[in-house]
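Just one chain is shown here, as structure tokens, and it is the form predicted on its own.
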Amino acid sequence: MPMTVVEKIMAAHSGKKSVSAGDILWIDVDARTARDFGGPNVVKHLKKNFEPPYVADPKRTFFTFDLSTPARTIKYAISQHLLKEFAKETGVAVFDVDEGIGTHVLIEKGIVRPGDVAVGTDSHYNILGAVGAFGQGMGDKDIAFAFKTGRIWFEVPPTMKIKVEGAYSWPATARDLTFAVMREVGSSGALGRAIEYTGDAVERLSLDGRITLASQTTEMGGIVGFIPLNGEVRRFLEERSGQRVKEVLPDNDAEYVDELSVEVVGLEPLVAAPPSPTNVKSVSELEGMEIDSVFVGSCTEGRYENLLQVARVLKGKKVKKGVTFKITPATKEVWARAIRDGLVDIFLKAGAVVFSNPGCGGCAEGMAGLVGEGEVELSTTNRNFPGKQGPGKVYLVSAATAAASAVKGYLTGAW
């Protein structure tokens, strides 16, 4: 029976020769994590419902501290300490407050590879589709069960194919390609579905660009978005994992519930206006809208490539007086490279604020990047729902558009 990528991965992890959409399976998990936010509830469920040992495979089980880095509230301080104590008890590894966003760390350290199944307490765990893995965010009870047994149950989702073709140039970036896809699909066009991306525009994306595209699967209602490897990404994954990687590809005659085509020739900078990440418009439509603050970071646009885009715009310029520009790198590796290559010096000279340790930054409540009453912020985060980052209005943009607008003091795609 011909199968899609998600069907092949689930078949391989359930011991079946073939599966199809709608099948309910028990599948083996290659890696499972809990964050400093949901982790304490995972521990609570484990101790309430199971006897020791609480963890089936400590070497493939991790805690990731990425929401409050370091702890900025008493609640987070208590949570992180509780998880560290449980880790000592069970042998679970901890990626502490200096490491960065959990899903990104899993990729950088070669822990998750193409064809793997990984689950965690993160609604954007499907970022792992950027490297051809099945990543899925789940609730505390489900993750507790995965910690204990190394397995989860899942209904095989139907798959849609999205072909993205055409060439575009600066100042358009991978975020604008992602917005173009979101504009076509809408907030529920991928509901309950896996996505397979194809097309020359996708093939040319760097790993950082693929992470941006995969990260917005949740906002389209999707389960996971798979992006086929190119040579650059394959080499990176093999170097980090120390192993040859074997990509999972669909069969030629696999069945899809829908097929879309998105053309990005001559793509211009785009923006997602409140109240939805899929309320996408061209920046030129809203050109001149005055702004109060800018945030660059999060799992969607906190990679080195994004910081380099910001530096390219800011070098030799100043952030407009009255505009607060906040930057949070996604991981320690990104942070270190930005320092080594002089990007942080450019940010500081321009008047931007580089905030604290790597992590989620303003995408998480209580962290750098929140917006006050009446404030208008441009943000590279993945969501702009009312109240998500505070009572102000959040417009989602690329890192390049964010930087250019910070210099002008208003939304612009011009340099």
Second form
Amino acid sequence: MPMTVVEKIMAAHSGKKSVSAGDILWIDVDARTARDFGGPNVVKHLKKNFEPPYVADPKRTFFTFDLSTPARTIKYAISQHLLKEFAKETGVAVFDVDEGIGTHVLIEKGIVRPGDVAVGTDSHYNILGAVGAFGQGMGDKDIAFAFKTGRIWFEVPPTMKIKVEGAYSWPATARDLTFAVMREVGSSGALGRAIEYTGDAVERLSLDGRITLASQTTEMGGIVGFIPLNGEVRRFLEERSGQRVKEVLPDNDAEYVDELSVEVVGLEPLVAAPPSPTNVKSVSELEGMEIDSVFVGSCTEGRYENLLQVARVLKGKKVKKGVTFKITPATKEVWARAIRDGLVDIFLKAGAVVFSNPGCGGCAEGMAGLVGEGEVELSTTNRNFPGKQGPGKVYLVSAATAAASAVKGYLTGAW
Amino acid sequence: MKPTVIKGRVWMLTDDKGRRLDDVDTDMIYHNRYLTVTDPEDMKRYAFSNLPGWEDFPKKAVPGDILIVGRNFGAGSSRQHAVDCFIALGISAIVGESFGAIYKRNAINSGWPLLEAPGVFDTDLKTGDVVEIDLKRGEIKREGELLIRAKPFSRVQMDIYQAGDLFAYAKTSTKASPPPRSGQGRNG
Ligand code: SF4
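Moving on from the form predicted on its own, kindly provide the form predicted together with its partner chain as a structure.
Let's see the whole complex now, leading with the same chain.
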């Protein structure tokens, strides 16, 4: 039977020759993690239901502290301490508050590789599709089970194909390509499905751009979105994992439930207005909307490439008086490189820029500040649901648009 | 071994005109007001307490009854209460046109029989009828006659159901079955 990427990965991890969409299988997990939010519940389930050893394979099991870095509330301080104690007891590795967003760290350290299966208490675990791996966010019971047994069960999802073609240029970026895809697919167009991306526009994306695209799978209802490797990404992954990469590719005649195609020729900067990430408009439609703050960061746009885009815009310019500019790099590696390469210098000279240590930043727990009543923020995160980042209004944009707008004091795609 | 054929009286989840109710979300099933409740005896009182016309379901349902629901049942949040309240009531199985993905996961993980039977509302099945459900074969019969086919239990679903729940299964699987094959699927 010809198989799609997700079918091949699930077959390989369930010891079966062939599987198809709809099959429910026990699959082996290569890496499992819990965060400083869901982690304490995972530990609670393990202690309540099992005897030691609580963890089947501590070397493939991780805690990632990325939501509150360092612990900003007493609740988080207690949680992180509890997880560290459990880690000491069991040998589980901890990515502490200095490391950054868990999924990104797994990629950077070469822990998750193409064709792998990884699960964690994070609804954006499917970011790992950026490197051709199956990542899945799950509840604390499922993750406790994965800690204990190294397995999970999963229903093989059907796959849809999305072809993205055409050339575009700065100031349009991978984020705008992602918005173009979301506009086409909608908030439930990928519901319960895996996505396989193809097309020259996707092929050209850097690893950072791929992470941006993969990070919005959840907001389209999708299970995971696979992006085929290019040479640059392959070299990066081989260098980091110290091993040859074996990419999982679909069979030629694999079955797809749907095929879509998105044109991005001459793409212009886009924005997702409240109340949902798929409410996509072009920036020019809303050009001139006054803003109070911008946030650049999160698992969507907190990569080095995004900081470079910000620096490109801010160099020699000033952030408009009254606009607050918050930046949180996704990981320590990104953070260190931004300092080393002088980006931070550019940010500081531009004024009003807060550069905080790595993690989820303004996304979930307000680590890099929240949005007050009546405030309008441009944010590079992946969700703008009412109330998620505070009572104010959040418009999702690319890092480039965020920076250009911060200079003007209003939403603009021109720089 | 737990029974793989379940017999019981059915409740068809419809509105007051007898029309199938679709997209019943977890807030209608179990309102977030009661999320702090942990005692099953308490929990069962709130099943459907936020679904107009169905508020008195906990009083009318009898242990062993079977619930038949429409499309996308259990969409919305991941709350386990929306499954546990029915287990506490003794509802022996749930059959639906389709389910929200997380709801399905929670039900299977709790060892609560859940079957997908697209078209079940197109049959002439009505509330009060008694049916027999064969979990293994995915057959739903009334008075010995096949009414509709559901997707049969997968091996996974049966393993967890027989063990009791996901955690109980983990205990048997590490003792009785071969150890997890962790990592073997890893390519390279
Ligand atoms: S940045 Fe936000 S969406 Fe991404 S992993 Fe962190 S909390 Fe989740």
